[in-house]
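There is one chain below, alone, in structure tokens, taken in the form predicted alone.
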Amino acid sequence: MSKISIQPVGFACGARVTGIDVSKPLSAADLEAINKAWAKHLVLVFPGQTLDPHSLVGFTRNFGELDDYATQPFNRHPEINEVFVLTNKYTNGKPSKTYNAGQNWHTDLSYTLRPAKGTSVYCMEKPSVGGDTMFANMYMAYDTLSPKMKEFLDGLEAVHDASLIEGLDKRGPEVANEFRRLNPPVVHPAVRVHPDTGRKALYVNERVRTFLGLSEAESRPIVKFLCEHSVQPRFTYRHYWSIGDLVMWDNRCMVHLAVGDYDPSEIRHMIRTSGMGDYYGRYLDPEAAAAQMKSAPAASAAKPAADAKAVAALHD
């Protein structure tokens, strides 16, 4: 008989599940109550877990096929497509393309054409203080709005745009240029329907650039005031990490920041995996997102091979 427990750590959301090791097969009871509680509570923390990158794919294959991180192919495992590391680690001398990953309110992979359904992240390493990462209810932040809000964005659409993550820039002008070429701007409903649960979330985040039908200009302060009203304090949670954690969010219905408030100089280090999206967007400009995508210089067709080389000291 199971002996799994689901107790609530947020009200807007989040929840702590015990009474289970995740790097062994599911039943069917547990997988059960574990996506009735993923629906309820939309973040889980899975506490004291002992994984790997194929422990970590394994439990989350159980919730669909997983993303290869083509469109973000720096930092990747070695050998599992499926399992991108986040990290602050040197390798070779300078710092890992990830070191500072996230550091704006975004959903994962807003800015491709099938926007992650779910993000599983194992801790491995933390700093002794700091290095959490905050959660916000998209729902909430929908079903707050006025009626004519809602109403107005009901029939927006939004282009995300990989230029706006926070730090891109700072790994380096070979890696932004990469990432920005394998990812054109991309364009999503600012209003998602949940799939599984009907209900409407908010789908507007740091990274949206400007709406359809309208000026960056008229955009601009509505992006602004979306983002600052989703993540008031009493729509989020805030996950203090410990190692072993294992925390897994529903990417449809959510925005997440990691807090860059620890020393750099110790290690944040850890490992995801991403569910691939059940809803596809579209380019905002077809022909030239073609077009960028097939500009690489010769070189940059080996990069990843030799990306994969270096981060495969990490997993030692």
Given for the second form:
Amino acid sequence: MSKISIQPVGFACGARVTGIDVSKPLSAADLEAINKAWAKHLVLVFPGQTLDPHSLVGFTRNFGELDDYATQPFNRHPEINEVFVLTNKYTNGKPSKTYNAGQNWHTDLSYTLRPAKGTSVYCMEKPSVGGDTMFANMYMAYDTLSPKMKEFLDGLEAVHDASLIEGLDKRGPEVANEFRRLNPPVVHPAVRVHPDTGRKALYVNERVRTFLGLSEAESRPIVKFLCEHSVQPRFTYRHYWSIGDLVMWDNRCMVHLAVGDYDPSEIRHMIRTSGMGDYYGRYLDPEAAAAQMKSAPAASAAKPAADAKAVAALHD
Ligand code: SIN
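Moving from the form predicted alone to the form predicted together with succinic acid:
In what comes next, the whole complex appears, and the chain from above leads the way.
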């Protein structure tokens, strides 16, 4: 029998899961308990874990195939493509390419054809204060809209654009250009039905540029309204990290934000995996997308070995 205990930590979402060592193989009963808790609480915190990139992959593969981060090959683990390193550590005297990742409200990889199903982040080093992550429940965001607004959004499709990633250009022109080259704008429904719960969730975040059939000027205020509506404090949970926390969230019904509320001279170092989504979007302009992706990669992307060495040093 499973010894797992689940304690809610937020009203909108969030629960602590104790009584389990996730570095060990999971029993069927544990997996069932976690899946049930995940569907109910959307964000699960497993405190006090001891993981490395391999055991993070081992645990998170229990929930499905993992993304290999081909759409954002910056700061991947040098040996394991499925592990992404979120860090502000300098490598080779240069700022990390993920030092400011996730600093606008988003759902992971929504600017790709196959957005992430879930994401798991393990905290290895943290600043003395701050470096928090916030989550917002997009079922609640949808449920609390007026019937007319729901009707309007239900048939609508949104264009997600990687260019709208906050701070992308601060990571340097080579990274920003390569990010854009690999990620032409994609189209997803504005409201998605969760495949496990059957519930509708708003699927609009700060990386949406327009809605199909509406101009950019018409779309902008609607995107702004929906983004503000969906992250009201009552829909959120804020996670204050401790070293050894593994936090796993559902991207199909949540948005999240790396708050960036910490002293940048202190280290924040996390490793992450993302579950391959079970849903495919489409390119806004398939021909332009194909041509763009075939164009020459940015110079930095042509030298993965140098990068791999630098990231390897982080794990020594
Ligand atoms: C992410 O957006 O996946 C990372 C969140 C964080 O670093 O807090």
